[in-house]
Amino acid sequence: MSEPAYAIGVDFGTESGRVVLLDLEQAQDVATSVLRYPSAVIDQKLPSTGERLPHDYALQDPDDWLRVLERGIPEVLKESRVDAAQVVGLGIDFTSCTVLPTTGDGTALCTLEQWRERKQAWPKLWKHHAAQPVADRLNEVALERGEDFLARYGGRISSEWYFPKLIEVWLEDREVYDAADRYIEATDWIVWWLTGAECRQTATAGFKAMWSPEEGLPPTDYFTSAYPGFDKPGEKLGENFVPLGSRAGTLRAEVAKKLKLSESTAVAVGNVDAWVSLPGVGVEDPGTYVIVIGTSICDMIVHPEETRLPGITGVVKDGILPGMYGYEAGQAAVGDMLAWFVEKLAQDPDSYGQLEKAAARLAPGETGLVALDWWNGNRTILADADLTGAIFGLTLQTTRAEIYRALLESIAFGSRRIMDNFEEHGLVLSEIVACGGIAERSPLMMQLLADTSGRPVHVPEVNEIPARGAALFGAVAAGVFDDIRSAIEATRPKKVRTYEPDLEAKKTYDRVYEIYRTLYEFLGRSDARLLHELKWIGTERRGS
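Would you share the structure of the sequence above as one chain, the form predicted on its own?
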């Protein structure tokens, strides 16, 4: 790089967006902007009408996303005093599967007056779980028909994915469905808005829409067997998908003016917040378990070979890094679960630090508690959004700190269960690399991951890792690097905090984990009806 070159990465999370300006020669971020979404997660009332939303709805406002771009990018340019002409590339990542209906020119349906009062016209956030009955039906039919594609997704379709959400629209509001020319991942929609070109990538199509380059979508008669009349499954998805790292285009003139950037800025195809974390933390080889810890957890590994194992979110060729099979798993409630405890029970939003210190003073096993981390259902390996959380071992002597530690331990046990599943099917894992807000702020959580799994945990000391990874894809799109592996090699973080496992602690946690896994199998598989029934009764009584 003869001239200074910079790339911008924009990370769209669940409740906020982050913009990072990355110096590509120094591999350092020079400015960051964090903007919360004014509407955050819309799960109570529809903003346009005040209509109470049904249980398990989670929507978002696309205007919040555009605000991140229009305010955040000019802010980092102003803070850094970098000339816009030196910003050569722009990459974005997004939560997935967050999807929205649009017109043929890319206008979000909910921004049009005609459709603003219809809840099915709004974007559905990844954790919108109201489509669980649709997912259940799709799973039932896939198993009855012996569909081969199901093995790529651990044997179970999630309610968080593309088709359960799309079919929910088809079932609930046919007028919205017919008005939508596209139903599109938010990551692809943002790129469309930036460039004026609809350019969908292979990764979310593979992981979330059950598409593969060899087989395409599942057969049409599979869908019509589940839902007679739903006979054009691909009409809102499209047929053309490009690999991660591809260049989608350059900025539209109108957008470049708003963002204070040059029209020549290259824009990479969209990506997903968790997946871009691999290049962000410098991982490119098998054997490393990358865990992104925030509102939820996304777990990823890459491997040169495909193994179809049960219970994972999916395995997709070139799905995370080119030339490798990407494997994804995860936990649905992590930061959300801790926030529930702090806000609803502790009732002190400033008490995280105090609870962390108090919980850290407790020894492994001292709480006498074990929890199931299913506050937002189970993503992996049970893939059941109707499961609910539980805490066992409570007594009249149980303290807030003990419950908080038990919740942290349940996150670690949930991760170990996922790692066990990988290793039981031949994918050996030697170390953990963790990133995300909780990885940065909770040393106790990191030590628990090490102690429960018996593996070292490495936390790279760089900020806003997903946005950093997105910026690297932007740099590849601009031609600064030949490919994403070259970008990883040139920018790998140099400072890393490592948490080594305490083997004595692991002996105790092995005993607690045995109890956790017994409860996990009983309440998650053999008698899952117990927690399902509790949830359904509660939903009926709330009238939604």
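None of these values were measured; they are calculated from a predicted model. Positions refer to the first chain, counted from 1. Between two forms, the rigid core is defined as the largest C-alpha subset superposing within 1.5 Å. What changes on going to the form predicted in complex with a further copy of the same chain:
Positional change of K257 between the two forms stays under 2 Å at the C-alpha, relative to the superposed core. The two forms, fitted on the rigid core, differ between the two forms by less than 2 Å at the CA of E113. C-alpha superpositions between the two forms give a turn of 13 degrees for the smaller rigid part relative to the larger.
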Second form
2 protein chains.
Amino acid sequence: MSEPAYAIGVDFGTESGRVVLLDLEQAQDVATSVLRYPSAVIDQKLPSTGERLPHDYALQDPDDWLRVLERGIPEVLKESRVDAAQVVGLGIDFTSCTVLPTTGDGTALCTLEQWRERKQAWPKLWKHHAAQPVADRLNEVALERGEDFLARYGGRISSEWYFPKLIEVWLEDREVYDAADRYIEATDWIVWWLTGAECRQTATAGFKAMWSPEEGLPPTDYFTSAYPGFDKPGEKLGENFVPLGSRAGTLRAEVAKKLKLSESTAVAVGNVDAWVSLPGVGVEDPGTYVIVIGTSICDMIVHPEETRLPGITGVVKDGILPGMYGYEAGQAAVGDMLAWFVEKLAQDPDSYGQLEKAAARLAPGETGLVALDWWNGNRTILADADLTGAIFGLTLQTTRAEIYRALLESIAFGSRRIMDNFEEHGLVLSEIVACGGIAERSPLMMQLLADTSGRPVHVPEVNEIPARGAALFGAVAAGVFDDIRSAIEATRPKKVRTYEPDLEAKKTYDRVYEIYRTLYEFLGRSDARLLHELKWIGTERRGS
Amino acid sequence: MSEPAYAIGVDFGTESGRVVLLDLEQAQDVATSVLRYPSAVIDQKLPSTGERLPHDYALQDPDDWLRVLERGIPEVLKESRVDAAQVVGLGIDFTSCTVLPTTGDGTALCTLEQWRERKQAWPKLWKHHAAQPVADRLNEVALERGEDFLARYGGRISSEWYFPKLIEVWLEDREVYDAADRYIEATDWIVWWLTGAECRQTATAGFKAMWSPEEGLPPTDYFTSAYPGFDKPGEKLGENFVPLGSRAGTLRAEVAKKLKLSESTAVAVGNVDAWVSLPGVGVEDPGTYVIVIGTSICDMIVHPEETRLPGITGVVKDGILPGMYGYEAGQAAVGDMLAWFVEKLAQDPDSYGQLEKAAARLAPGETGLVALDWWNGNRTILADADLTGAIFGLTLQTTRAEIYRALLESIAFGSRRIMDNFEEHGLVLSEIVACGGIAERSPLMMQLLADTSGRPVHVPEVNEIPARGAALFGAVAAGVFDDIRSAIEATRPKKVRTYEPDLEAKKTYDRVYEIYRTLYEFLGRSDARLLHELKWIGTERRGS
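Which structure goes with the form predicted in complex with a further copy of the same chain, now that we have seen the form predicted on its own?
Once more the chain from above appears, this time first in line as the rest of the complex follows.
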């Protein structure tokens, strides 16, 4: 690189978007802009009509997303005084599966007068859960028919995915369904808007739309068995997908002008927020376990071979890094469980720091407690949303700090359980790289991950990890690097905080983990009906 | 009764003593005096030397007890202006097993210069737990030898009882042991002090000293098998016991003068705080289950026949009411578990009322939670001090009030489990009478007892129930009534608040109870090692 080159990464989160300008030579962010979405998560009322939304709805407004680009990109340019000509590439990442219906030219249906008042015309955010009955039906029929594709998803598909959300439209509002030429991931829609080229990638098709390069979609008669009449499953999804790391095109003239960028800026195909963390933190190795730990946990590994194993979110070719099989797993409640403790139980939102300090003073095993971190169900390896949390070992002497530590330990045990599952199926994991809000804020949590798993935990000290990863894909699209692996090697964070496992602590935690695992199997598997029934009684009686 | 007659009852509790003057014709208390013990529970330092006491010690000062009599009795006379001549009887009740070594004339060893500095010379309070290793050894040997007496105690003796405490003296300080002519229940010691007559009763001998009218003590070679050399087990206990309801004698001249009572005042044999609640609340029926619910729960029933059943504290002839078999059971943590929640977890000691109100607004089953109330182990039916508490069903929506209600429900389920155990062994229970602090303060707790068990719960609205019961025994000793049954019939409380079971609630609770009972069996019996191991790891690591 003779001239200093820059790339922009844009990370579209749940509540806001973040734009980062990355100096590719220094591998250093030089400016950042954060924009909250004015409508944030639409879960109460439809903005166009004021209609009250049903329970479990979560929509978004596509204008909020475009605003992030239109305001955020000029802002980072202005702040950094970097010349637009030096910005060679642009990459984005988005929450997923966030999907919307569009016309054939890529216009979001909900932005058209004709469809604006129909709730099924609006984008459904990843955490829109109203399609749970559809997912239940699809799982039931897949099991009955012994559908092979289920094995790629640990035996179960989620209500958050593409087809439950699409079939919900088909069931609830056939006119909207018919008017939509496409039903598309938001990440691909943004790239379409930027470049004018509809360019969907294989990764979300694989992780969220049950597609695979070898087998395509599940057979049509699987869908019609579940929903007679739903006989063109691929008509809104399309058939041509390109792998992550591809170039989608360059900016449309009109867009380049709005964003104050050059028309020659290369744009990468769309990506997903969790996945771009791997390049963001500099990971490309099969033996490294990446944990994105915030409200919940997303775990990722890449491996040159495919292993089908139960209890994962999915395994997809080119799914996280091109050329590798990407594996995803996760825990459903993490930061939000700690927030529950601090806000709802202790009723002292300022007590995080004090609790972390007091909990850190305790010795491993000293709490006499063990917890199952199922406050929001279990994502992997049980894939059971109706499980609930539990705490064992309470005495008259138990303190707040002890319970807080037990919750942190339950997160660590949950992670170990997932890693055990990978290793039991031959995927060896030698070390952990952690990022996300809790990785930055809780050294105790990081030490516990190391002590319970016996593996070193590395926390790279870089800012805006997802946006940074997205920018690297933009740089690859621009040809600054040959491929994403070269980009990762060239920009790997130099400053890393490492938590080495304490082997004495590990010995104690091995004993507690044996107890944890027995309780996990009993309440999560052999007698899961106990927690299910308890939850159902609660739901039923709350309604009464 | 031509002349108005009065009796005094004195209730010796853990922290204070209460003196009540009872008008026998009106069945109404006319004056009360409460005196805190200046030394309260001695568990930190021996008063005579400042020596730091070992963990699990709990001693008392006998002078504190005498102060209750010497100040409290003149006070109630003065306050009520009742003439001493009208006070015909005096009865006392005491915590048990609270025991002390004395000389042959009844002088407490710890009041003598020579022995004052020796901690084994001091009275051991019921909750002195330092003799746990002795109790473990006695249980182990009893099981090995297949000792028949164990069946009277649900299969297990407690570290709180007579022989563990006595053998602890024998092991720790042989000189004190040799100097003690007697090792005697405090209740009997007070009566000795009042009357000059050593007059032990059968009830504590039966419930706490493994004695029975038919079989006497366990065989000497049982004791020597456990502790070679401990070959005169009965030498400090004596051999002559009289049943509850007997008259011990009248006041010594010197004592009568101090107490400002007449020398002719009849004194009943000593009694125990929980047991006197039965006459106090007017219960004499076999089908009535009496629950004294405060810090912990003591459950009592009387029955004309003896049934040996597992999982009770004991069954003793004449043990609660003369002429009946008395059965005792209980729960180890109740009020103190709620105090833990309010003080340690919520850190808001003023929130009881608010939590009770919010919890009462919830429907049965609505919490989605279930708890095992083992914060202080399980007294009956598992008799396992190493069990610990657990909460199941926690979600991100769970509130403080929901957890508080779940704790109340766990107390009710624990009671139902004990009642089920009685009924499964043929002891039919048709209704519940509740008394104690929580019976007065928590209408929700009472309703939950009714709703979970399907039985009406009666809460008599009378004051100072134990002291009232003790006074009735004093009245019997004075001949005002032929026996305690006549006294109960004549003075049964007229004002009673009744909580009828709600059958809809019962149906829901039956479903939750099924879940509770499965968890109870799993964690309390089939896999009790899980909670044991967890507690032991905690204890071990706290020391490290």
